[in-house]
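The data below hold one chain only, encoded as structure tokens and taken in the form predicted alone.
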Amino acid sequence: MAFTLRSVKVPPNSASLEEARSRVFDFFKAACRSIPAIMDIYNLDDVVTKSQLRSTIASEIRKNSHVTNPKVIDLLLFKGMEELGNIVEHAKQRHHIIGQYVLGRQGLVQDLDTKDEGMSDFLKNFYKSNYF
């Protein structure tokens, strides 16, 4: 699988926006086809489903849907192919994949306001006054 992805190279420049757009769709198809291999390599079956990974890939692509310059699209596409190649070639560890694509950019952030519920007024004032 890694050798088929390695053979797919992004040409230096797309001639038009439509060509760049079709290359993005081809990249999405290649990424979706590599999801079963990624699930096996990183043992992600207990953490995420294939459809959740597919929607994560789609949302990562949609983040840049406002870009209309074909050269910028080609650059983003090259970065995406490089990332996919690193993932398929097992250049990342399992916690990298889980942190970036399963949990997302938010991570395990929880509500920060709930931490202060059990604190006394003395501790609240102490923490407020001793931060530099």
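Residue numbers count along the first chain shown, from 1. Under this definition, the rigid core comprises the largest set of C-alpha atoms superposing within 1.5 Å between the forms. Since we're looking at a predicted model, the values are computed, not measured. Compared with the form predicted together with its partner chain:
Once both forms are fitted on their core, a CA shift of 2 Å or more is seen for K124 between these two forms.
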Second form
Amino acid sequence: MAFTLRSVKVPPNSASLEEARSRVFDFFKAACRSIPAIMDIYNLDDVVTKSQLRSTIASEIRKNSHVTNPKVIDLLLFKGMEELGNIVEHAKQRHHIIGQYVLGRQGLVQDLDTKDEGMSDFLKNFYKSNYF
Amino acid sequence: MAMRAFVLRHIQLPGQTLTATGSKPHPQWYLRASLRLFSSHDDHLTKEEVIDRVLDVVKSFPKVDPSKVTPDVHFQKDLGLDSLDNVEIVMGLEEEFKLEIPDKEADRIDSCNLAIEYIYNHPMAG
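Form predicted alone done, so how does the form predicted together with its partner chain look?
All chains and molecules follow, beginning with the one already shown.
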């Protein structure tokens, strides 16, 4: 796999929000088109379907949809391209992909035993994340 | 190609071949049953098949209410999706029909009608 397969296609400056927007869609399409290769590399066929992966990628993009500064969008795209490149050139491993993109937050939390049932909401939020 | 088909359809072999006396003559053979067309012009998808598969892709999209999906529904206006969902549906269609839709065309597709029309007219749609 060439390391430059996903070289930076995002030049540092998007002139306007519209241009940044079309770059986001191009990135999304490139990611979707490499999904079959990803499923093949990491043997994800019995864990997740292609449309689930597409939805996951779309929701990751949507998390940053509130951004309005084109330069910030460029930076996020750069990081996205880097991540996609890493995944496609097998620099990651199966458990990375499964943990980051297949299981949601719920999948990584430990199962609640009977002794944890009386746990307060504060503790639940604390276990979930740093900020609440 | 059509000429060949026409000729093959109308050839009839003679009933009696080299048979010895007393044996029954062979029945007349019609080559229609063994006609094989070597052109691939006839294996385009039918319109109903295209419509069914497109609607299946749209219905199985998690944010879409399957009961609202009709062949002329608009993704953003009728189904309440946004532009990213639109791109995602187009990518789903690309996967289903094994196509690669160029950007200019993909930007145009924002309703079931246009999707069905584009796929039906695409020569490589599988």
